[in-house]
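A lone chain, given as structure tokens: the form predicted on its own.
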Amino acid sequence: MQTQNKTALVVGANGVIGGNLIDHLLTLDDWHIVGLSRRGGVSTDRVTYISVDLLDPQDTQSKLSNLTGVTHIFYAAFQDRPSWAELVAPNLAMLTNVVDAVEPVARELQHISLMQGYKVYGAHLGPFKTPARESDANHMPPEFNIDQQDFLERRQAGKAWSWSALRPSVVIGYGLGNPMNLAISIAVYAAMSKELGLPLRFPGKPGAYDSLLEMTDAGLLARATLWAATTPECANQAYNITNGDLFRWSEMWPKIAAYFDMETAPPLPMSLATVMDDKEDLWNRMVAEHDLAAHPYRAVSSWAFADGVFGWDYDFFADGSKARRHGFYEFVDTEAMFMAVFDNLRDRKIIP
């Protein structure tokens, strides 16, 4: 039974995914949102921002032990590691305190909702099997998405509220500061090349380039999330959520050098966590020159998730029917979704 206000509580929200969650939320009448992060935010009427380390148990359990009126805890929070194996530790400590604090004092908890993603299914190891399905079996360990659900499964076990787990691929929207922001990687480097009046060359692997793959737009994710935590039917159930159509950056990326009025080039592997270090001057220079928001580098810089995308030299795509079949219908066009980001961008001063 869902209650007629709800409280979500949503953690890691100044992140591209959780932003956009909060973003949707504020659109709808009769929820009130918690947001957590590292930084915090300015709070508002329906918008109660706390800074918290969720590393941190002891600051965890003092800054939300007093949240009893959590109806839904929207997961979305992601600490980077150098390595897979390193990774596992502080994400699933991050999920174990922020349950630990909250599940005990919010009697009226109905459902928690885990960010995943394709790591599940080791797209990010190499060659895996697509389109993948929720029903395939998991990969060899470490992986801290696997280890998430295992813990929110146990974890539920008796319990009146549920969980779900959202597997969205590479997730397109505007969001600063955050490591795994693709749509800002290729603005800034299209504008960049542009300021050096070079062509828009794809920098990643050969292979890549003719690769079948997919994107998941914020929008339609927050939407998707939305769905599956108030839905019955979805309770302890995994969905991969994708826009809908598939693309190859060979056909996809002229049409993003068109955007930006820029002639292409042939691709050029390039790393460009290497070759982008240098270009904090440049990109101070472009800020005062075209009047842009005055934004740090490194607040538009995510060069090494852009090198991951850009490195998938097979494809990357996954059966999004599961969810259709359950009755969330939406999707959206690939194409346009990159041109609104940079639209949004240009809006907000971020690009020329």
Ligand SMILES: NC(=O)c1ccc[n+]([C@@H]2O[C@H](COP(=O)([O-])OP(=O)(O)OC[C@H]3O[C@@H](n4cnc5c(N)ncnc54)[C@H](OP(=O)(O)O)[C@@H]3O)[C@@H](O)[C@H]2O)c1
Second form
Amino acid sequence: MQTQNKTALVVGANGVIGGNLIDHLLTLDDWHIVGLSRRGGVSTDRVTYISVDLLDPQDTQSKLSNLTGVTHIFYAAFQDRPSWAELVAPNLAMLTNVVDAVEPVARELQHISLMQGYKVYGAHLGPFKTPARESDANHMPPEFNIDQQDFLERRQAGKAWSWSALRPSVVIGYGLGNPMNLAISIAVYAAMSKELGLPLRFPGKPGAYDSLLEMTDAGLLARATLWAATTPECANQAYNITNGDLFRWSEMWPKIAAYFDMETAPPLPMSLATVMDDKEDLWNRMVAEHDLAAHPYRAVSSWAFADGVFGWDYDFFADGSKARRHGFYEFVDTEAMFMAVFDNLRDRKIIP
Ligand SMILES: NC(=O)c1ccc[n+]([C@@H]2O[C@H](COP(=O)([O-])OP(=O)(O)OC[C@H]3O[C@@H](n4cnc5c(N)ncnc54)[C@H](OP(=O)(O)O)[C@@H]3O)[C@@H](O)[C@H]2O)c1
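Given the form predicted on its own above, what does the protein look like in the form predicted in complex with this ligand?
Let us now look at the entire complex, which starts with that chain.
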């Protein structure tokens, strides 16, 4: 028998993170789910999708002010912008608009979960202190993750609800049409290289090939997010969430090549955003020839993000032990995770 006594408002329901969180919530009997995004979705008896532009305060108010039953807000929306400074205003506005609309009417609100990342530690700026810890000092603004957390901390003061913040590394999971999707970037880059008869070349900076880094599986992140949102000890705290193992591309890349039945060749630094820009016709031909699901090239293109990740010629990892000390013990084998997400993309006929 289903006892749906909690209602999750998943903000950013089509995201790499939000979509996988909904998939996890669907495996649990006691959650009703409301998913927000501009694109919306097909509602079912468990998930109600609402199409809303969270940048528009009026639209947000009118579409969300009847959500009186929400007990948990899981915030994982994201607006991309060309510079770090430009990320702040829209991303802070979307969070503010959601909380302004829902908090006053959701009388049973228990928790607001905020999805962050290693930008909190300045990881996007250059070599940062590793392992990064939740207690590390903030860096020079602007930084939207920090402004969002400051907003929640101020808003929570004196309230019955609590907040938590999750800090994953690069998140690996299924998603389409997302600006930050490394898994699909690698898979489509490999498939197109193979189609052109090329070996799989690492396209990043030389120093990036040998640096230490880590990933966060989207399913693991979903389970950790729910854990932090429902464990009293986690109230009003931030947690690094990582797979639990480290790797170097120099070791992982040949394994990825082997998965795609390809040879490797020495790395060659190149901007994927540039060299993949003229490949739409090739993609369309591949979709027809390999009988792939008909997704437009832009839906599988996260090249600028991949360029960013492959440009990290410095160690990129955080200390994940705080979550373990507080009771979240799960880990994921990163090599197996990559192969599983590629299998998933093949099963869905997104890559040959
Ligand atoms: N992806 C990663 O590897 C990664 C790693 C670490 C941290 N993070 C952080 O996690 C958060 C979520 O990232 P993500 O990669 O999951 O993002 P994403 O895949 O780009 O998803 C963003 C979601 O927000 C929705 N959205 C965007 N603008 C909207 C608007 N105006 N109104 C309503 N919905 C809107 C999008 O749906 P529509 O387009 O349909 O509106 C989508 O569902 C970000 O803060 C990001 O920095 C991501």
